[in-house]
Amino acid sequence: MNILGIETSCDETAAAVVRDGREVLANVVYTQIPLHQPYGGVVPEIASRAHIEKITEVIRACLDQFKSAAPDGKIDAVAVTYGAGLSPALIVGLNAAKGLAMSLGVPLIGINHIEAHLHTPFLFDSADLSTPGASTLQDPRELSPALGLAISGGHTNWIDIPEYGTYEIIGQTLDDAAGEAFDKAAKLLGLGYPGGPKIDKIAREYLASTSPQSNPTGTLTPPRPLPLIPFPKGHPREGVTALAGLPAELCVSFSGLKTALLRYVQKEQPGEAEIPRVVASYQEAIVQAVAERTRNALKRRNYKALILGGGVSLNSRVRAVLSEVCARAKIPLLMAKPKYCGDNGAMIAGLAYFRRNLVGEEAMRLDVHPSLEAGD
């Protein structure tokens, strides 16, 4: 079954065709990063206008790729993100998908953006079929129960997946998502937008420079760097209203961390040479906060895997630390290829093969749902 997926929840205009929920036959993503860089963040009106300008071109390019990959293939359904995301951006993709489904005479499938991120580790490219093991990647339905962690610019959620297609949020950020916390720190420090990749690069280089180095005699000479700054790890107090009934040990707040960074910069006024230490310390606070909540969540039941998805899952330190967490828990950590970590149409088309609770006429009546949560 070939499903065309359309994604316009934020600042990527994306379309992809996925066969049987796993094999990506075509994938096109137009990123708007250059349009939003002057403003230090995504501007909804600019995002919406760019989606309108590019959606037809992106879909056409995707279908051209599909025809090259499968000359005799046909589109069996159209899937689209209807939430969560920016309302003006979602509207463009949803309307385009409705029109395309009607013109092709195929069903429309509405897909939850957060849930789709947790499908990305199960995607592979047609070219991978020649690589041993690629086509035999475990079926997601065989991994229940699993713990999902959706970590991106808009979401940081720990999600219980008792069976594939059933989702329940068991922990989350109470304010900014991890990606947003990275972007705001980068803006404060003058690093530019998007902040996440820049912070990851600077922190990775700093931590590498402070690792023990071999000297000419072959022995290790540990450097003596200043310790990382002890920024707060965002522990909310049990019983606060913002928890909305969720356990405090599985939730995180990054507002205090951002305030701590601001106060540190104002007080210490770090110079250019000191910024890498500040960046590495800030990133480590986020990563360790995420790791701690993940360890707590893994104690809830005998999970078969941790499924990691979302743009921040590309962060090298997040991957390294969560790999350690999973190794200690003796479960696999499932992560997407780098190109599928950010927003893309393949995750929408892939999940649609397995999850069709909103399909056909019901999907055609859908409106956008900017605040949609996993499991809604």
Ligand code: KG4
Contents of the next structure:
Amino acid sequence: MNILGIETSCDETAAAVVRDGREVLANVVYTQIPLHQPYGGVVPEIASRAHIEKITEVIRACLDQFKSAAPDGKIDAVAVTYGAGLSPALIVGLNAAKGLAMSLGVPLIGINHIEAHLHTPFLFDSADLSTPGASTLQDPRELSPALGLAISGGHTNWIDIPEYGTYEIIGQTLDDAAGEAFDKAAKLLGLGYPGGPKIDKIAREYLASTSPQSNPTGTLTPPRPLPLIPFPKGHPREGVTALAGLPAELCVSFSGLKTALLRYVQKEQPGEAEIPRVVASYQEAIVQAVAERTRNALKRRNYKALILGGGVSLNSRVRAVLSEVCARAKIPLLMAKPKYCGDNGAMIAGLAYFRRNLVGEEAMRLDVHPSLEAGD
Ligand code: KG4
Ligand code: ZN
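Next up, the form predicted in complex with the named molecule. The previous block was the form predicted on its own.
Full complex below, order starting with the chain above.
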């Protein structure tokens, strides 16, 4: 079954065709990042306008790729993100998908963006099938119950997945998402947008330069690096109403961390040479906060795997530290290929094969849901 997936929830206009939920036959992503860069963040009106301008071209390019990958193939359904995301952006994809489903005479499937991020580790490319020694392709349905961790620019959720396609939030951020915490810090430090990849790179270089291996001959004793700055790890207080009944040990608050960074910068006024240490310390606070909540969640149930998704899952420290957490818990950590970590249509088309709760007429009547949560 070939599903065409369309994604326009934020600043990527994307379409893809996925066979049987996992094999990506075509994948086109047009990123608007350069359009939003001058403003230091995504501007909804600019996003919407760019989606309108690009959506037809992106879908056409995707269908061309599909034709060359599967000359006799036909599209069996159209899937689309209807939330969460920016309303004026979501509406462009939803309308395009409705029109396309109607003209092709195939069913429409409505998909939740956050749940779709958790499908990305299961996507593979046709070429992987012929790569000798390629890792076994895991069927997501064999991994229940699994713990999902969606970390992106808009979300930080710990999600219980008792059966594949069923989701319940068991922990979350009470304010900023992890990606937002990266982006806001980068803005404050004047590092540019989006902040996550920039902070990752600066921190990686800093941590490599301060590791003992960076001076293997040991002929010159380098000055001992200062320890990382102990920024707060975002522990919410037990019983605060913002927890909305969720356990504090599975929740995080990143707004205090951002304030701590601002205070540090105002007080210490770090020079250019000191910025990498500040950046690495800030990143470490986010990574350790995420790792600690993940460890707590893994203790609550006999999970068979940790499924990681969302743009922040590209972060090298997040990947390294969560790999250690999973190795200790003796469960696999499932991560997407880097090209599927950011927003894309393949995750929408892929999940639609497994989760068809909003199909056909019901999907045709769908409106956009900007604040949709996993499991809604
Ligand atoms: O999943 P995504 O593409 O869009 C949303 O659904 O939000 O995630 C985008 C977020 C941005 O906040 C970006 O700064 C962050 O992912 N990000 C990273 C890295 N690459 C992207 N954060 C930390 N380290 C990275 N390497
Ligand atoms: Zn996303």
